[in-house]
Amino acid sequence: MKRRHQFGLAAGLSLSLLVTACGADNENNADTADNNTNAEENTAENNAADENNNAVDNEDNEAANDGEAGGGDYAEELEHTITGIDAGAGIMSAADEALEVYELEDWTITASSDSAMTQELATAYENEEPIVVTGWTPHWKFAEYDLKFLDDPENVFGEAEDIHTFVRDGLSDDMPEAYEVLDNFEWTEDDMNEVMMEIQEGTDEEEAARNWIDANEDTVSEWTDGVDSVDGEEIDLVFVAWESEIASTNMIALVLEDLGYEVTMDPLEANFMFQAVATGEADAMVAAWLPLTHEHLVEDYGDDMEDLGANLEGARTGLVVPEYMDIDSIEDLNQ
């Protein structure tokens, strides 16, 4: 529009100039059209190049994100470290074996305690950071956090376990009432979880155990039905200081106290727990995980104590991670 406007203002020019001007205008218009066409072609080419570059960048970013979610990058972030519990626990031996079976030569397992392990898990979970821990159920952490066991295709950690009651030799003669209650004792994972969660939420251990007993009188009466009361006989229970065993030992101790026993509870490492019952220094425990976790201790001490069977069925052990971690198997740690 601008060119035509200028031509109208130049009406006094000669016809030749007019023709010349018109010819120049046509050439200029043609040049402009060519330039516009070239510009449009260049723009289209540039846009196509940008799209290709963006696609490549997206592919690179997706690949990078996939790498970050893979076991290899988790390994770097975790410094090839699995957070464990006390060194004498069978789950630690199984975890060591898993490193060999799955060829995780660069990985190590740090020994700590149940409470230290769960604290590290809580910190990592709060910040959505990767972490691998030795874990088991029943345990309150599975109710508190969204966790998963890593698949174990080589079955290093075995199938589901049971928690057994062991007593010293001669207890059936010395304390027949306690022996009968311990022999009858059996509860479920849900039962144990109720006590553990209440403790975790801040309730005193003994109070949480008492609350469960009061709410489950029918179950407790099945253990104590027909059992005579006693008058202040002393009985010593030992346990490993895992949340699961704190819950079960406090609970059964109160049941025995209600029968008239004076109960002592001693937390020990697993090997000393077995040793105490085997030598008669302690009377009983309700904290033996079989057939895997404490298998080596049963081999060492089992002949010198009596196994009263499972008090809880369907326990499980293995390597545990938060659900937000994009790995599903122990094998993934080697990627």
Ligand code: PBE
Second form
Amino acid sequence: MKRRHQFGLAAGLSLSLLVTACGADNENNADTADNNTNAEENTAENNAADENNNAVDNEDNEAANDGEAGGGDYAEELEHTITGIDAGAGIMSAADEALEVYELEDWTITASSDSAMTQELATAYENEEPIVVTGWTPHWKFAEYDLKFLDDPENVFGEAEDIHTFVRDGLSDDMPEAYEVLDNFEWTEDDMNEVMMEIQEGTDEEEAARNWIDANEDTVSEWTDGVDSVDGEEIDLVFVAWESEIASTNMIALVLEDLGYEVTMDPLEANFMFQAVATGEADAMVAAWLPLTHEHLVEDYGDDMEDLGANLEGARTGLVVPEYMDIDSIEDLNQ
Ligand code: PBE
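Next up, the form predicted in complex with ligand PBE. The previous block was the form predicted on its own.
And the full complex, kicking off with our chain again.
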């Protein structure tokens, strides 16, 4: 499988630039996560600098928490900061809106990446320190740590989301076999979690996808039964390097390869992912979260592409904290 991961997350990168720049295949899949190393390092430095303060704050916090919920103390301890992911993610816009709706004007959301966010979460969790992240399911972090979504009484993050498959106009005529498989593709949160967990535990992305396919032949054959093989036709999938989408895109890419396609996977920012399919520069993506998270992108690009419906139902987004934190609602941050 060809991968061109190293160009994916650079801000403002145009797809044409990407296409001209990416002659060399990159076998190192971990690079999807490495684009934000600088951001990670900066945050790590800040955390180190803050450690002393946090230690003192922790004591204060425990005392205060004997009485009432500690939202206010957490606010200070966290320096009114929510740990976010890539700026182009829908959950970042929703989190911005949450700050307005819940009158958390003095809070900010740091932009980094899914992998940087989970690293900060890991560090906080190990030290039982407070942290608020933009979080979602399916994601391996819920299996790895005891976490909870903060209640969202104003429903800023919406109800359950479905993840949709979108293809470029004309794909059904040009590549009817791929179209049919993509149209049939449907799996569960548990399925996606299996691939994600294996990658998290250190298995190569493609290998984790292969293992899932091998263990779920019945499911895969429901998508591929009766579909003719092809002879090395090229198909280009785009995705964003969120853990959930790394899992789904690798998996469906392999299913298409098994059918005879030569698959390219390009990681992009969310808006470029939609744009690429809308302009026909890419053939498909399986990473559109609806009805809310990517609503604005569907408004911009949806008319120029085809929605093949949900490939996964019951996803969720919101603000996520460790269980050991003494708050339950986004409102509690405002105390
Ligand atoms: N996510 C994961 C994406 C969709 C998939 C929730 C981070 C987003 O917010 O755009």
